[in-house]
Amino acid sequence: MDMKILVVGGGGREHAIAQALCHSDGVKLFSVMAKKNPGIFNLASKTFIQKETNVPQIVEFAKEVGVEYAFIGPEAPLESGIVDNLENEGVACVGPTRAAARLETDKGFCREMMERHHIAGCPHYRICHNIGEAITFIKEYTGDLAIKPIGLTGGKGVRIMGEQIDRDGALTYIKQLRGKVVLEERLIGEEFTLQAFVDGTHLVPMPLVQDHKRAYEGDIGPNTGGMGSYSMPDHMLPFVTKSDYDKALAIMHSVVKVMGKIGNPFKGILYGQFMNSAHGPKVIEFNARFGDPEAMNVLSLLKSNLTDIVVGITDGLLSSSQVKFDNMATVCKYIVPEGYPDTPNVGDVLTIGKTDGALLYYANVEEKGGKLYTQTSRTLAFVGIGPNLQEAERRAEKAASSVKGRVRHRRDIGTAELLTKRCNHMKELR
């Protein structure tokens, strides 16, 4: 089919989206991003360098080039109402409206919606509307506590009292936030990600993925946007039972149904971040878009045409028959600048060696004079694909290790040792 489609965003996730769209014949790709992503730039017929939250300018660009569809990558433009404005101009969007995106952009709305409509998997929580209320609660609380800012934080805003910070550190953090926060029981278990294509009514799930937020090997250090992720050939994870999976999927279906019922139908990508606890899956959060890096795992396996899925989502006629994935394992490893995430080195040259067939997705990297330079965030991602996790990890690790420069990556992602640790942890809990 002939299709003009706009991809909004300039990270590794958006490069994966753009690459998947370009697998279809007749696609003419356009791009909006705050900084030039070399991978997306080389795929696009025209690129507009602009902040993804500058909605009026993006709408004008979309009208100028005559796009029919838009695929929104990051969460910030969703909060800024980009879908509402593009759809008012006749551009069909893969992404929820501003009201529906509150599933991600307003953690208080999400928790209250789950409680009000009796959706399973909601942890015990308290919404505090000011600093004083939060401080009083923390001083009186016994046990570990997750402190979550209400708004967007790029996946880096959550602090765990009892693990990352002590009570005094929690009080200091609350004062720094200067706004509403959600305070929740700390969930213990193993995290997993379930993403799904959603057309407002129908939901089609993707392979399960496990992300690795911590900066350093052994799951230590500060949270990041995600250092890498893996998926298995059967699209499950060995520490997630069929019953766990069914419960998580049922929660996702319930959320989609409720969002339609309250007048904010959800269209686009629904991302469920779950903690598989001793008592089954609990909802850590929902995101209103693909995960980064998880998008790179699942889109690298997609056998179907993403353009057909785009049409199914936007027309409200999505079917599971449109969505097929290869039965292969994937391992994604992110290259990051030295010092990331707290004090990343900027402007260092890096070179890529032999990648052994691993897929390369560009993220926050500058290309100048034929050379690549680090920026402030994650730089490049390599995805290894194989018939089993061991082979996928070998390919991803060889590619990641080929990069020379003042950069690093987590070598343990996708290894048998780390997976065994995850499985043993679940056995201890149950």
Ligand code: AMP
Second form
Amino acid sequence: MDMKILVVGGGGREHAIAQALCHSDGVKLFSVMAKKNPGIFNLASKTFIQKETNVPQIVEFAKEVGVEYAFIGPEAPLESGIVDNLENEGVACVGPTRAAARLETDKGFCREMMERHHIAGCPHYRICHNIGEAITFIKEYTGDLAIKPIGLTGGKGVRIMGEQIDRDGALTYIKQLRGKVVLEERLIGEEFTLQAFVDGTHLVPMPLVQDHKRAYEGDIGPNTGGMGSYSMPDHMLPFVTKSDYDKALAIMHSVVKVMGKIGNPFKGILYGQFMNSAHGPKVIEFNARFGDPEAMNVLSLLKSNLTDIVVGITDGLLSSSQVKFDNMATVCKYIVPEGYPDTPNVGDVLTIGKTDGALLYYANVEEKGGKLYTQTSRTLAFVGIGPNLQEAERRAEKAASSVKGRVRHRRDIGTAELLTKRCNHMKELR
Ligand code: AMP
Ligand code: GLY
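Please move on to the form predicted in complex with adenosine monophosphate, as the form predicted on its own is already shown.
Next comes the full complex, this chain leading.
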């Protein structure tokens, strides 16, 4: 099938999207990204280096090169209304309108929608409209709390009072934040990600993935965009029962139904982040796009043509028969600059050694004169694929540890030890 498609975004996730699209014959890929990602650049017929939220310029580029489709990677352009504007020009988009993206861009909207429409899995929450209200609430509250700025924070805005910070720390944090915040009960359990292709009405789920948000091994240190992730050959996770999975999927279906009912049909990738608690899955948040790194796990396994899925999503005729994944395990490990996320070393040269069949996805990395240099964010990722988790981990780890430079990665992601810890934690809770 001939298809001219624009991929917006320049991270590891977008490299995986671009790569998956290019598996189909007849694809002509175009790219818009704020900084040149060498992986995407090499796949694209033409690249436009531009801020991903500069919607008018991106629409001009889309018209100039004549794309029929666009795939929006990150959340910021969704919030800037990129889909509304591209669709006005006849470009069919994988990604929700600005109004439907509020599921991610406005945490207050998300919680109120869940409560109003009796969607299961909503934690107890309170929306505070100003700092004074939040301070009073925190001073009087006796339990642990998740403190969440209402808008986008690149996955780094949440603080847990009772774990990462104490009450004084919470009050200091609240004073730094301006505007509305959501305060919600601290959920205890194991996190998992369920992503789905959605065409406004139909939803087709992808394999479950577990991400690792914390910077250091053993899940300590500050939250990051995600240090790596894994998935299992049966597309489930050992600490998620069939009943947990069914509940999580039913929640995702309810959200799609409600978004349609309230006049903001959701089209694109729906990302559900769940906490599997003693009482089943609770919603940590929804995202209106693929996860990064989770996109790299699932897209590396996709057997079907992503281009067919793009057509299904944008035509509103998506069906599960169009979506098949290999029954293999995946482990994704991000290489990040030393000091990431708080004080990353920028401009350090890195070299990649023997990658032994692991897939390589570029992220925030500069290529200059045939050499690679770190930037402020996650540098590049390796995905190991194997018949079991052990083999997938071995491949990802071998590739990741071949990288030389002032960079690091989490060696524990995808290991049997960490998986056992997760399963034991779940057993203790139930
Ligand atoms: P988010 O920015 O919503 O993805 O949250 C970042 C991280 O904060 C999540 O991956 C969780 O680890 C944690 N988190 C968010 N909300 C809660 C909550 N209600 N209870 C416990 N942890 C949470
Ligand atoms: N991996 C978490 C996210 O993409 O938001």
